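For reference, the chain that follows is the form predicted alone, supplied as structure tokens.
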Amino acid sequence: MTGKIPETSRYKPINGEEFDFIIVGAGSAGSAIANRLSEIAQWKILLLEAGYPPVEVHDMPILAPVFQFTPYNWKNLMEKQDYMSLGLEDQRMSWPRGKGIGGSSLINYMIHVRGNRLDYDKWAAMGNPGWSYDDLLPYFMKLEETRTRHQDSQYRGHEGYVKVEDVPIRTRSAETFIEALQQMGYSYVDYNGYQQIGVSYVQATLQDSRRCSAEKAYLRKAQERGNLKIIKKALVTKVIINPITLEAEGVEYERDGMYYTAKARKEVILSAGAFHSPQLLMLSGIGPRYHLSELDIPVLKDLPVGQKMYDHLSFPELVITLNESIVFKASSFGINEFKKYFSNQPSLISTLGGVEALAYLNLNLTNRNPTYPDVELIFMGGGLHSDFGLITRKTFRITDRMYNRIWKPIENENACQILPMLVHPKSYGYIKLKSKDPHVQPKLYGNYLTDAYNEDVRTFIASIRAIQEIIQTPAFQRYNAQLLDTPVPGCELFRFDSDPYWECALRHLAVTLHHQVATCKMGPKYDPEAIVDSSLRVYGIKRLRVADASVIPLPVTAHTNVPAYMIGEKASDLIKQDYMYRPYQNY
């Protein structure tokens, strides 16, 4: 079954139609909000999405990287940065974002991670009441139905819309990774439970071994409600704001070359994601005065929209060669695996693009809290060579020169990869409008590895040293594990395995895992960086909220899909409380 939105009059645009709430963006947060608000039968809800509904092949987890080449990806590219992305095509990093009913949950790797208790306690300490871990745990539990074999059940939900499962097939190399970390003294943990530091097989947003997207979880049944209207292929071009009262009155959107307006009796809610929510605010006159003035956009509210953006950077070059076939190989994915998949048997088609296990480590550099990780290690029972360089490495835009030197010679070898991901970067980038034309994508600046004290580079190098220790454990040495020592082209002048060599390699081949946050930062009124308050209301503009990953004030120890679901659930309750128990209050 697909998430097809019926082509009936109920789903077609009507110019000037009125709704109680208008939600912009059917991603993880927007889908959750549309479901929860439409639970109130007397509320009329409009959900606008620029993309299409998913199709059946979206269900196949192994195809996760493939969807980055389809119309379900906005296909954004980072602007060139000096001394960064030197091994990528045109020195520009791919920054994928989902475009479709389900948003990025249609194209992500389905890795289910909430984050660390301290992430959310920091939010509360920054002046955001109601956003501590204890405040948010009920929402994390509410959204999920956990079916994993190993779980801290008192921390896990069992009745929610988002299904969480184990991947049904595992390689022996993943077992080796787990064993190796345990030999180093790390516990096997439910990283969404009591303790995050440790190692675990990956928990996946799967339902019966198939992708469980936001569309499947929150909208597939909710779309049958008579008070919820979903319009696909609808690009919102601006929020309509009364320039006198500074009140959001609705939105303008374009569909099939025709322009429409929709009116909101109560609120407009932006859930368009970390790139498009700030873009829409700026197009609507809410943003940095100097920048909007450059583009002749009338300024309604001077706020630092898009001026800070954190992201999770990773490094896909650490290849481990083995003397035994305990890994994924292209030859493993034959017709029989598809037959198993379609007959609901355990199949390699249900693997998360090759991701099998995660470990969270505290490297004790600048972070002295033993319960708070510095890095996430992502174990893949294969690597960029496993598909002969045809798909995954192209999602990263790794050049032929790089691939042919490093990975091509091992295409028929036994090899796996461990990718370190920096979870709390000190460096941050920003977003600017390229044009006041809403069809033109914004300019995205990563500013990776630019922090004043070079902590990001030092933490990355420490994570590489930790991976080298993992490789030397008895578990891996049973297979004569070796770190591939082919020098990265462009770094030959540095001694291999020296710190300067690894910094050079990072500046050539580090890539985003597309977890951008903070472009519409949540914070108290006295925070000069804040765009929304702790109820997600845009400062200075009435009846307008932002509810998606863009409001996350600091990078979290997580992949951002699950925090986005949580924000959707929390926002829905904030809105219900405002309208069901007391009148909307100005602030």
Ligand SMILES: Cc1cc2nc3c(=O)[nH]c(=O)nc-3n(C[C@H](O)[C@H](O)[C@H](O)COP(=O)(O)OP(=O)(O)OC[C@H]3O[C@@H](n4cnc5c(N)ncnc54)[C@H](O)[C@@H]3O)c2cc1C
Contents of the next structure:
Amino acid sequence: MTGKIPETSRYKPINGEEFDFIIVGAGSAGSAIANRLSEIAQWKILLLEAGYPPVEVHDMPILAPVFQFTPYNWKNLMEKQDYMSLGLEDQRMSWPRGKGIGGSSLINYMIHVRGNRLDYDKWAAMGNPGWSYDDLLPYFMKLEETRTRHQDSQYRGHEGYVKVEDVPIRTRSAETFIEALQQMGYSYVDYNGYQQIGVSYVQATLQDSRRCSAEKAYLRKAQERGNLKIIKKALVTKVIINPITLEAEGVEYERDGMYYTAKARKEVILSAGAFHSPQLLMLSGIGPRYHLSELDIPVLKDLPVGQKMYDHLSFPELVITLNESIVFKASSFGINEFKKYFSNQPSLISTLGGVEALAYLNLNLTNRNPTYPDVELIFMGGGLHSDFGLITRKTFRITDRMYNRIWKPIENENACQILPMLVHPKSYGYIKLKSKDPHVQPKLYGNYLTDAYNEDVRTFIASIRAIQEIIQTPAFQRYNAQLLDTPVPGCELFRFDSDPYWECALRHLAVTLHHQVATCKMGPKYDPEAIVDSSLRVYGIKRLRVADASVIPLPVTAHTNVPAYMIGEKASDLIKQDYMYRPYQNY
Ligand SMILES: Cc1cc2nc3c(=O)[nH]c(=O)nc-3n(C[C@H](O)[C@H](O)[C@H](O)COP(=O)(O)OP(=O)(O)OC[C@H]3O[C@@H](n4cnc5c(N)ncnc54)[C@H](O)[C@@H]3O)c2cc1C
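Form predicted together with this ligand structure, per the form predicted alone context:
The next block holds the full complex; its first chain is the one shown before.
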């Protein structure tokens, strides 16, 4: 139910106050950790968050893209990349990140995916004991309460804080997509269960058809515990590290122009996300020596922080026109839908910005294991035209020139979209500080489609070919489905539908789906890229951990919210083990 948003952040700062644990960032992982650590009544926990608490409209799933234009988004832009993003404003991709109590779970699309068994088995094989799928399954189950109609019950949690539901409204076009994949031989699966390859309606992080954010799931109840203090609008500016003992002693933070310190008796935990955890490490003297020296930041520990960043790229240009009205239409979003929503009936307001179904395919390109996908297909029962280009395409910064040529002419047509997402990209980017001023956002480099053998482009093109096959199935041909063949402006010189044409189109219109990871990579000591060990402790610095999406060592076959929750749950247990069950440490 919507309910009143409780004042999750009523505390005021007190300079020099002491806590057992200080958590930086109330996002997906940080909220889970704050909840789990505050279960121990003797521990005093501080959770510092740069943004504001959510408001009631956050609950409305249909509004997901809108929050990117509000102060709940850090509003970062990727640095310009040669021969990339040619159809985007200023050739710069938008890289949103949630800023608020709930973090990115306040502005995300609520797609609930855990990832593939092999993702995590790879983490373990890389030298991270305790992170195989079998090790992590209890955490994936612990975090969720699955309420979906179709589920592999033995793999799914039923008592967790994060609620998982079906979207209450479905279009016939989504049904057609599922039928089409089945006609091609794919099974209908619980992609969070035994088998991921296949097709399914999307599973959503929803509670009673409303957004279930990290704030709602983990903090609303926990903040009633007397030992958890949450401070909003508190920008942590650095971790205070003793330069002699190399121990984290606390943090410095700024609120309304005033600077405060908070002391940690036990640990500081950075959960500021894939951009800001590495930024904070570097501001605190932990990072590549040459880079910190460039900015006159005294180096406490030379580590390759931010040197590698993987992401999931997608391509939102594949539009399928149909001869019947079986899709979402802007005209359907009337006052009636709000009435239904507020009276708890199935309503279009509860749809995930148009995302309805997912399919996972192995195209035999990034790997030869038939159970391990190399692309995810995201089916939308509408497209960038459905809101007349006013919102979603603007979140991607697609230019007027592109929109007016490709989507505008079909604004009143029956059309849906399939977005391929490359789940195991070979290309990777990096992150650098722009300034040693903590208020200045870091520089983000995507470096997309730059791998030596052009494998990322080839996998994308193979996924486009797979989508063309889907359109040719009897299920879609019942509606005379056609792939829109308007050439992408700038690619007219290539023969439409040739491989070089698609590469050109990708370089104009491919966009991130916001799954940046690996900027504080977890790995064994012998891994030259590792920042944290398998207990998430920063190498060379005592009493400092990182626990959020930044520690994910390789891209997962998932959207990254559930993995971030899992990391929060697992980190909490690692911390409890260290302080509760080891005889030589007190709590
Ligand atoms: C637009 C968008 C759509 C997405 N859609 C999906 C989806 O549908 N499904 C899915 O699974 N994933 C999705 N994701 C990704 C997913 O939401 C994130 O990967 C996940 O929430 C990351 O969790 P985290 O804990 O690592 O960081 P975050 O949730 O980003 O939390 C970090 C928190 O730290 C705070 N912070 C940062 N710096 C400081 C500082 N210096 N001081 C104090 N606080 C600070 C931030 O304000 C933020 O609240 C989406 C992401 C975005 C941006």
